[in-house]
Amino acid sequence: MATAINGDRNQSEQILALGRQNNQQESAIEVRNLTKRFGAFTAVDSVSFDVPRGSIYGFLGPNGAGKTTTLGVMLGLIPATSGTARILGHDIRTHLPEALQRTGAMVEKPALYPYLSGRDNLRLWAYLAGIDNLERVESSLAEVDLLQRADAKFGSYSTGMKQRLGIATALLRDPDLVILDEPTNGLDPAGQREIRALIRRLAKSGRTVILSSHLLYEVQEICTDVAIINNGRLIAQGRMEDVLHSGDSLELRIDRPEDAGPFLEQLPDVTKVELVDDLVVVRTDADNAGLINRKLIEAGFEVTELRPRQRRLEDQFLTLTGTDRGTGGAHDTA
């Protein structure tokens, strides 16, 4: 289970190591002991994390706590001040050309000409990029769905469309990493379903994606990984589920759930029982399901779900960084 650790400089150390625990798959990217200093301000302090192969991988952290920094550093884009990562395997100090072969990012919104047409648009970011295989271009404008808007003037795209041929720059290598930053922002909700089901056909595909988003419903929904950042340090990574189970709850969906309630508080090690909208929430250590279930087939009750209580990522986010709900998300300049 990911946990948030308070503590020194092995803080992210400890983190790994749990997160270790529930995915042994290679990693695509292995980041270790990360630290970017601005003169005497710490960006990043000494940040680990693995990222496996072939998941969606949410990076987030509220504002200033040094996931762009991040991202910017394992892209050669910022100097570490130490530490290091591994990309696909190559080390970004020694190999950082190696690195970035099978990468493709989309950091900012791509600078795209308005009055080019979108394969334009593309062959001029292919050339720039040094790639000569033009199939390349016609390969990413099939992948993002824009093969029939081509010929059209970048300028008379919608600003989905703009987004998904800016998706299709970091396409163009047929990278094995892809990392995008913000790619639904200032959609409207059609317009974030259409990248989303364009993420998960990436993954689909095989590769492995980064997703940065201050949308947490939609970081929740999609990605099978999460990593939080907070004041430069790592506090909690690991699978979706894990990042999100209580630990201390069960939800049940039961028949007569208001004469549940009281059989329920009786039992061994039941703290307190709650109806949420149709649910009955129990605070109780997951280990004893199976016990409460049979107790309450034995009363006669009729149980059709049970299952450890997940929080909602927005939940654990404030939780764990601190953050209140007026400040906007998890979306950070550092």
The other form holds:
Amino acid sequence: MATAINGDRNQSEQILALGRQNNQQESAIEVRNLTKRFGAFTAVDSVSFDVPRGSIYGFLGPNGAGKTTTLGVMLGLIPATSGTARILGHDIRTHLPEALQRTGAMVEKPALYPYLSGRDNLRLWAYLAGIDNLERVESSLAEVDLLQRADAKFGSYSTGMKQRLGIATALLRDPDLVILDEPTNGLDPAGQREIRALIRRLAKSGRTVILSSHLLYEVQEICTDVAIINNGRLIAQGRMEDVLHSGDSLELRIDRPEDAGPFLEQLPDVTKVELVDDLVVVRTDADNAGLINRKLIEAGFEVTELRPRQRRLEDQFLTLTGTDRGTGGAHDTA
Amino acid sequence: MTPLDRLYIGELWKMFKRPMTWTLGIILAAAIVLIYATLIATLLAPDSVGVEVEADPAMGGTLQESLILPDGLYMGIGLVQLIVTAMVIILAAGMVGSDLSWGTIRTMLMMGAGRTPILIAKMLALVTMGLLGMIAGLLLSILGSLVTALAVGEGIALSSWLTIGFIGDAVILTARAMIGVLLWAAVAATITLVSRSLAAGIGASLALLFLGGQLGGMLGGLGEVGTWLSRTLPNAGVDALTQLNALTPPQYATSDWVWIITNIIGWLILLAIASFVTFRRMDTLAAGS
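Now that the form predicted on its own has been shown, please provide the structure of the form predicted together with the partner chain.
So here's everything in the complex, that chain up top.
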């Protein structure tokens, strides 16, 4: 895919504006101008976004884009250079403990004690979090299907079991907000499917879930909202369907597609026309659909189908991040 | 129960559950048993090992007298303090370094624990473990002294040594030793935290523990300036303090007490500041990678 970066910048701005419109609703997280510098290197550059309550929010970006650093700053693991975030209404600069009270998170990898059993690990974290009801330990273990192996040492767990116990730790406080950083890392397909089902269950129970992932199909499959970060800057955010539609392209099924191309290119506001398989893809504002349809009919073309082009998240991601290296059907940004 | 209480109890619980703690405990016990067994063997067959067992002014008497209670308390405490200090250095570095390398420090922070309470809880737990180690070691060394007495045919005769004065001495000697344990725990924890390396924490602290005296001696050879320089070393204050635990302790002048107390308090404050500042600014995401 050959893409003009300038055109993508406009596209990125449109998506960000759309995201802001949608964020009029109550947010579980509000991030404003968050910046994190390590010496001369800016890992996160004035990032602002809102995570709607009850959403499954995909946080996407290539490796080193600044996803984990952003989450780390939000969770108080790294001090921010500037900017702020509000989690469930609490400013993390002044009320971090309150912000974390109803938040469960697993960042980078499950970080637990290898010499303790799964159950003992959860008991310890529950105790430290002030949870005296050990039922929460058992229900968290049940939620990730680990009751059978709960008494085995964490160090002896498989990668998938470790991931699940990490998620169980995040669920201990029955949180309203769950932040999961690459939760399906290292899992086999069945394990990945289990985690995705778990995330859906969490969202169904009214929780807000942030899923940081480099697995594009995973994000497209389960997330309702998405933010894309690249080189520390947020380049797109909003409802998944808005981000996918925001290419502002139309797909037409038409007779004589070869003749339609030059005709369409002469129309106002049409920036590009491509022939993809037997479809004509017109890069223009989706609001021009009526005008284009009329002009084509007036010119004697027979239009049998006209719809906004639904892009795959992979296409959108590669376009926005400018990381398309012509790798074909790769679904992984890593 | 406050968050600090929970962190403190949590740290103790983790240490009791950790195999390394029990390994160190076994090493402590084995070392004391081995040393007393060797000394008893020396007393029973001095010619075979070629050791002088007659009166030694530095020890305050014969080897037998310095092993048997009540004098045996002084030898026992010195022996236990050295082993427990080394043990606490390893525990301190392990306690801080493991949480960084396993990333469990992140989980603690995400559970809402504050950074300052985490460090305070760790230090309190280390001191508690050091105290337990000192008490267990001291009881073992007293047992060693009693076995020595039986082995040389002296008999136990509790009333001749188990007095209020003896118990008071044991408490004072242990308290002095614990000041040293606290300082060395702080040294190991701080080096581990600043270097983010468990190996550096253990290695540098043990090197300072065992070689600090020699370094101080060499500096002392440079004259008055060298002597004052040697008094700035982190081991100097606690070494001088624990010399009071000998059977024939040195007599310190007021000026000596000034530098000893300044050294100990100064280093504790310095190490606390270095630890807290480092930890408060620490990128805990990078710490474990």
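Each form is matched to the other, and the largest set of C-alpha atoms that superpose within 1.5 Å is called the rigid core. Numbering follows the first chain given and starts at 1. Quick caveat, the model's predicted, so the values are computed rather than measured.
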Exercise. Is Arg93 among the residues whose Cα moves by 2 Å or more between these two forms after superposition of the rigid core?
Worked result: no
